[in-house]
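Consider the single chain below, provided in structure tokens and representing the form predicted alone.
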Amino acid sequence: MNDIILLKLGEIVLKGLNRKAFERKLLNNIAFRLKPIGNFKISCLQSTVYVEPQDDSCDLEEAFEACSKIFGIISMTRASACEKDKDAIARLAIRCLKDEMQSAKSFKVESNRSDKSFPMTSIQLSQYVGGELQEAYPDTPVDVHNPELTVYVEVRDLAAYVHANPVPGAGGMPVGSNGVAVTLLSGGIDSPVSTYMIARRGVRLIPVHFFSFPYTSEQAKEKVVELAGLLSAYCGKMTIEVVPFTHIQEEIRDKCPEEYFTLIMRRFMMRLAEKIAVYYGAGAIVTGENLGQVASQTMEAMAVTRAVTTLPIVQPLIGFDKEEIVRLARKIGTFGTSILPYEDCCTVFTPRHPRTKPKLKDVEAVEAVLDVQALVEEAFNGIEQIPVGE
């Protein structure tokens, strides 16, 4: 008999009449993620998703790792299987939970019978298995009110299952359940983290990367593709929109005062992000901005930047300090790639003394020398698309 994986639903359980839609999205995401790993039956019952291998070719360890990165799951555990017999269940619990029972200060057993033909009630089964465990591990007392360890027994159609000590899941909401957004993805530390955070809220993401060859190298673009690939374990498959940005930056350099370079560059980024968002029906733009971190991320500078778009600008990192961002980047596995020494377009033509408290009318006046519409159309028409996570 094959072991199974049990996934506990997170915030979805708080939903009302639309709960089923969120559950369907989660089950579809799980099925998509596990399809390359093996043939699994995936079902949901009483706020728990059951992932059951259908043949011996299924890699349960790899499936467990994949499920740990799926948003919408608050906790997960691997359950051991046996025949539907009270003595077989007790023997399985004694054998499989040896370490947990020896280290716990107290325990109890909770049983659930989805197979109502099983001859014992849930309470009777819990009492029987609990008694056998107590006899096998006499130093671990039963505490039905506040146990350190809870042993779970489930009697289902094909087998009985024993499990304990669930580990935390990825949390959040299923990707795709809360709309679509464009996310600005550079090669730095911040933007992959902001992308992860908004995906965790159930948003499907379209990464946009601004590429300024030859000022930035092909290795810089490959670095972003690698980052997107790492994020796809959480976000699902994505297509990176690589925007050719060289001509825009050269026009800004040649025709605008140096102190406005970064501000005008970011305004072009917002225009192009909005154009891509409208094309794909996305409802927001996600950025990795962090208040006060650099000159372009003051309140005044961000107000000037977002003035060119009517879409909501989502800034998940706005109140974080750098150490918090780095800690999260390490957790999701993007930090090592983010610190590779390949520059992105934000470091091209960096002003020596950037404006930190710009006025919108001044920026618009400086920008008036540029053919904004033509530059945006040229860049949009030259976009390269790179799929990741398929």
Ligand code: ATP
Second form
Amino acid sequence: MNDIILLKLGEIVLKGLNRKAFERKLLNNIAFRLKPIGNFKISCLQSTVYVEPQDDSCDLEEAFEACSKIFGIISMTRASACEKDKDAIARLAIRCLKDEMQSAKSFKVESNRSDKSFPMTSIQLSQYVGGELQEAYPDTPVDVHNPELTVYVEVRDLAAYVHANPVPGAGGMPVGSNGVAVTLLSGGIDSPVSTYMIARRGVRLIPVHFFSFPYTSEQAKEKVVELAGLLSAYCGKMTIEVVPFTHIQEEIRDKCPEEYFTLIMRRFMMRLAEKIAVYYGAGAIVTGENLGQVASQTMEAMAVTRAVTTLPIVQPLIGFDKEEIVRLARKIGTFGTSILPYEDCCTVFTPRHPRTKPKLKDVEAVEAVLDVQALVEEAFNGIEQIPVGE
Ligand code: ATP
Ligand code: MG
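Would you mind generating the form predicted together with the named molecule now that we have the form predicted alone?
Now the complete complex, all chains and molecules, led by this one.
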């Protein structure tokens, strides 16, 4: 008999009428991620998702790992299976919860029957299994009010299951349940983390990367593809929009004062991000900006940058310390790739003395020498699309 995985729904349970739609989204996301791993039956009952392998070729370890990155799940656990018989259940609990029972100061058993033909009530079954566990582990007393360990028994259609000690899930809300946004993905440490954070709130993301070949190398692009691939374990499949940025940067370099290079470049990024967002019906632009981290991230510089768009700019890392961002980058597994030493377009033509307190009308004046419309159009038409996470 196969073990199964149980996933507890997170914030979805707070939803009222559209709860069903959220649940469906989550179940679809789980089905999509588990498809390459094996044939699983996925169903939802009373705030719990049941992931049941349909044959022996399913790798439950791998499925558990994949589920730990799916947003909308607050906790998860593996449950051991046995036949639907009270003694078989008690024997299984005694055997598979040995370590837990020996280390806990107290315990209780909670049962649940979705198979109502089972000959005992939930309370009777809990008492029976509790009594058997008590006998096997006499040093661990029962405490029904405040137990350190809760042992769960479930009697379902095909089998009975025993589980305990759930671990935290990825939290958040199912990707796709809260709209679509464009996310500006450089090869740095910050933007993969900001992408992760907004995906966690249920937003489906369209990564946009500005690429300045030959000033930035093919490897820099590959690095971004790799980062997006790592993120797709959380975000689902995505298509990276790689925007050719070389001509824009050369025009800025040739025609604008050096101290405004970065600012004007970032205004072009926002214009293109907005154009892509409008094209796909996305509602916001996500960036990895962080107050005060570099010259282009002062309040004045960010105001000048965002002035070219009316879309909301979402900056989930705005108040984080670098250390906190690095910790998150390590946790989600993007840090190692982010620190690979390839140039980003932001480090091409970097001014020696960038403006940190720019005024919008000054920037607009120096930018007026450029044919902004034509440059944006040209870059937009040259976009290369790279799918990840298929
Ligand atoms: P990161 O670590 O994400 O690169 P950063 O601290 O280096 O951020 P900047 O280089 O000023 O900061 O970039 C700020 C934000 O602008 C990035 O977090 C990212 O969202 C976006 N960005 C910068 N460069 C690019 C690029 N080449 N392609 C797409 N987005 C970019
Ligand atoms: Mg960067």
